[in-house]
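Given next, in structure tokens, is a single chain: the form predicted on its own.
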Amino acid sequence: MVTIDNVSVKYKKTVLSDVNIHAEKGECIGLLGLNGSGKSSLLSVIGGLKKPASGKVYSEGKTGFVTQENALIDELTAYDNILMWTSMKKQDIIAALNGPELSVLKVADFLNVKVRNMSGGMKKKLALASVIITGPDILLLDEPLAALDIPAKSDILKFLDAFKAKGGIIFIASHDEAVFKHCDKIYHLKGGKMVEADKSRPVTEIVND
């Protein structure tokens, strides 16, 4: 469970006011808003790496955060890079990359190799197994699909569904129509507040609005 209250952003002026939001097991929050809009900074304050001006995050679970620069080394390969976020052997590393939640992302085909011969599919991809492999019940995600093809995009929705199939919270900052169509509520950010959209309209309108 995720309950953000009264939730407040600042920096040299407030970006958000009043943020209400509640998310059960197995929910995928979506957050739809323009460039600067909050979404980057209220993931920050879910995740606890930013603190609020005021109002509180309540959470139960781990969180784990993808944001859309991807924490890797481009010097490391994927293997290396993944040993940067658990302590786990080599061989438990392998079975949990070929077992059910994460084969669907394809990683254990290019573990050896180093990021900067990576496509920005295999980066997402890397970047989302290094942090679902230490067991995070709620993922953050700060737009997962961003200039990736067709098939990459394929692979993080069908891993998306399963990570809610088993009860697992997501909350996801995207202007990706598919991203929406996995989504249970979607909220729109705009001038500093925040509003529950209507999911069976466009994207390109809720924006519009």
Given for the second form:
Amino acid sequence: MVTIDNVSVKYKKTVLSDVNIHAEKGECIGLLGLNGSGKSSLLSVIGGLKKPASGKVYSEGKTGFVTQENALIDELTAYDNILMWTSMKKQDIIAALNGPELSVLKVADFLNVKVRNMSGGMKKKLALASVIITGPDILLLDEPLAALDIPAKSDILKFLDAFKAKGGIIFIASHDEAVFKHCDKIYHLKGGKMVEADKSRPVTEIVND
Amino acid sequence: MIKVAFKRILAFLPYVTAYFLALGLTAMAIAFFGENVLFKDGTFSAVKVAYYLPNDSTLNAAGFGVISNMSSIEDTVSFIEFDSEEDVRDAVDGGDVSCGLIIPSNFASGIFSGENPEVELVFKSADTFDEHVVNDVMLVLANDLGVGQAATQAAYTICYEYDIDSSDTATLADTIRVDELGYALDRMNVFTYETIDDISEFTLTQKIAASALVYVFHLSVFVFAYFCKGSNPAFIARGKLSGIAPWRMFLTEGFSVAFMMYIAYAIIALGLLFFTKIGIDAMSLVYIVPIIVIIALIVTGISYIFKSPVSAAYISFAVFTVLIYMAGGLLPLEFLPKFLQEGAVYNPLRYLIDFTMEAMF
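Okay, that is the form predicted on its own; can I get the form predicted together with its partner chain now?
Next comes the full complex, and the chain you just saw is listed first.
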């Protein structure tokens, strides 16, 4: 469960104010808005990386955050990148990557490839897998489908469904129409305010409101 | 984590090695051949002294030979012989040399005749360092010339008092002078410590080599900014949510950088040890460790402060170039204006260069 209660985010000036969201297990929350509307800032507040100017965030469970910029070391292989953040043994890592949740990302196929030699899609899948492997209950995704080809997008969307199905909570900031089809609620961030959007409307329409 | 840190180091090492080989070798080449640029006469000396010797005696030439070969003088003062007194004066007036010494043409004969002609010292008002050097040079010269003069006078007196043929005076003078000169030579060790602060402890090449090393290590932000991820928001987020404190990331990366710098130093040091005559101390492989750790933490800190590796590289290039210049690292302090020489006292990089020099040689 995640409850965002009257949260305001401020840098030099207020970016977001009076944000209220409640998410239960198995829910996917979509955050929609133009660049600079505060989507990434809100994810940082939910993840506890940034303190809200006011209000509180209540969450139960471990949080995993896949930022827009992948936290990967170019000189290392996929396996070593995963190993950087976990003390799991190699066989456990391989078992987890081939397990029901992560197998859809197909990271085990390029475990010995160096990040520098990976495509954008492979990097995004690896970033996602290396966060998921630590067993988060809440997943924060910032633009997970940006600049990905159709098969890579499809793999990641399948993963989102699997994560939801096992009771995980997802907060996802995106501009991609396909993402929001997998969301249970969509919130539109504009002018420092956040309103719940009608899920049935096209994203382009919501953004132009 | 440590295992992966080592894997990162190994994966990154080729870039670091390439950087240090490219910039380090360039810097060392400048160190080795810098004196040819700085000093046209091909010496290691920072201060040029003009002199004129008349052709009427070899005694003075011998004195000059002894002095100019003293290690403390050789490393700091470059003696340039001129063909005439006027040329010496012109060189001093024109600023080509720090000062000039003119041995009068009747110097040797004047001693025998009792005239006792004096050596003329030509100089202009100079900055602190030059004055210091000139004073030292004069001290050494006065001693040596005084020894020669006293020996000759003693021989002349002996010839006169004991009615010895004056043609034997020179032989007698030489005998006495050898003894006196031996005394002067014994003073070489004293001069080593008394002259020109501590500069004479190291050759200019060694000083430039140490400066170049400090400079290249600081500029390694160019390559290490890409290695250090502590300023990257994605890594900060990742670290925090994985329970890895920022200070732990900083220390892990700082010591990784230090390790890579050490490998680079070992390569450079072994190169200097086996392929040059620069006189590097093999124990420097131990002594250099704390210095490298300090520089590595500075470099890592800079990489952390700036979010973009490019900004970190450019800003540190600008800052460290100025700081190293003001510390006497790019050009010896003796070449800098007086206010910069005085300001260097407050420049921490000056001391870092000194420590590096002490560690290396």
